[in-house]
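One chain is shown next in structure tokens, namely the form predicted alone.
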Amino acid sequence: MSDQLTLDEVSVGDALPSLEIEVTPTTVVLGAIASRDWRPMHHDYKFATERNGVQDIFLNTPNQAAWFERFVTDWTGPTGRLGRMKFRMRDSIFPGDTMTFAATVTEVSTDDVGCGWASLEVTLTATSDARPEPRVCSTCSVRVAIPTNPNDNPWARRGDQWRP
């Protein structure tokens, strides 16, 4: 596969290559800092465990969104452009967890202005030494624009040419 995916390389039912990330306290804290989320449950162990009653600090929502975006755009290449993303968090992700992202293509289409689209269902699971059985932490529905040919660039679309 080249660095840039084109729509003719995508089919309904395709599975994306999975992505595994080892979560550390730094992963959690840097994600909170990057999103300017100063709530202590994302950086203060004592607050998270004693006040919130959870096992450790945990990933915040914008941090998870960024990981979903990375997963999808790693697959599409540099000109893949997210149109929509909707996710539902079901369980927390803690330091010591291994996050695994997996996805399946559920729709491939071209809209009436010629923009190519793929719809994906993404699942984020986590495992750890303490909890070795994979648990579904979040699910995500994504609509991503993919070039229809090597000369197409969804990022160049503006106004009526961009209908996410």
Second form
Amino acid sequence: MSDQLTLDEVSVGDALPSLEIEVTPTTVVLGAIASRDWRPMHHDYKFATERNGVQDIFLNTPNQAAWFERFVTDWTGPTGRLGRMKFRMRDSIFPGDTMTFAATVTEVSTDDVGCGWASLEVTLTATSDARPEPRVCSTCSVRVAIPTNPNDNPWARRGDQWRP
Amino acid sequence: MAEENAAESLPSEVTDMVGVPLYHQTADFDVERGYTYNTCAATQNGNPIYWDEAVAEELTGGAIAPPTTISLWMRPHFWQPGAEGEQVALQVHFDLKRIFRLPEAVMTDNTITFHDPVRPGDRISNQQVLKSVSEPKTTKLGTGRFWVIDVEFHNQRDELVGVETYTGFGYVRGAA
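If the structure you just shared is the form predicted alone, then what does the corresponding form predicted together with the partner chain look like?
What follows is the entire complex, opening with the chain shown before.
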């Protein structure tokens, strides 16, 4: 593979290229359907506003995970392999929001079996016309395996060779 | 997780659940590529592993599902013959809502650990383990309790493919 990030190109403090997405009702509903999440707060405006007491339908948890995955692997390229992802949701993402993903590298390491890892702190913020001040909606700690050299492939690791 | 376990003050119906594998289930259908495309389309994810078979063959030994789709394979159909009532995926979460009479709930934290890749044709199974339940707490949403649930996922060869840890908050609105 060409254009492949390798661990020697990654340093603590590096910032990933940010990602900005305009959120529409379709964004929310597509994500809910793709993740087989049929709960009505992710597609039914009246349920979300009148029952849950929020301003609109909102992005569901598994779809947020998928957005984090897309953001991180945009940076690593296809040989980047997610090991662990921990995220905390503080506020919801609604239609009309612009969501922005940003991240910083917090640790670069190689484990005992030679797998290269980068730890990232990812922040998902949102702004909208109604709420123009950026609000942090989710934070996510990610541990992602990155090839240590052009011939390395984290996806080839199995069993004890994979320690996420 | 800041929410401490409140084991000593919980009803026995709940303490009996803590630490016990519950609701071992096998998915209703095999892992299939349609959901890979749906997920990638919903997130505008152009990773060639999911779109280019040659890349998938070279890197992952063939097609895989996006790792973050791990939980979707266990979510029930919205409706199916013979099923009554709403079909839910994380039954322990809904059990706790019922036991504590907390009509609303949100997930506040989610940790996913990714193990062997999931591939089209796999049949995924999982089980749920309640790890802890907090004392009553009041947040801007209302008053209720936090709980932590682990979900382990295996494929048909009993290989571990992932572990999810959810923190849920069940609450009564406006009770602050």
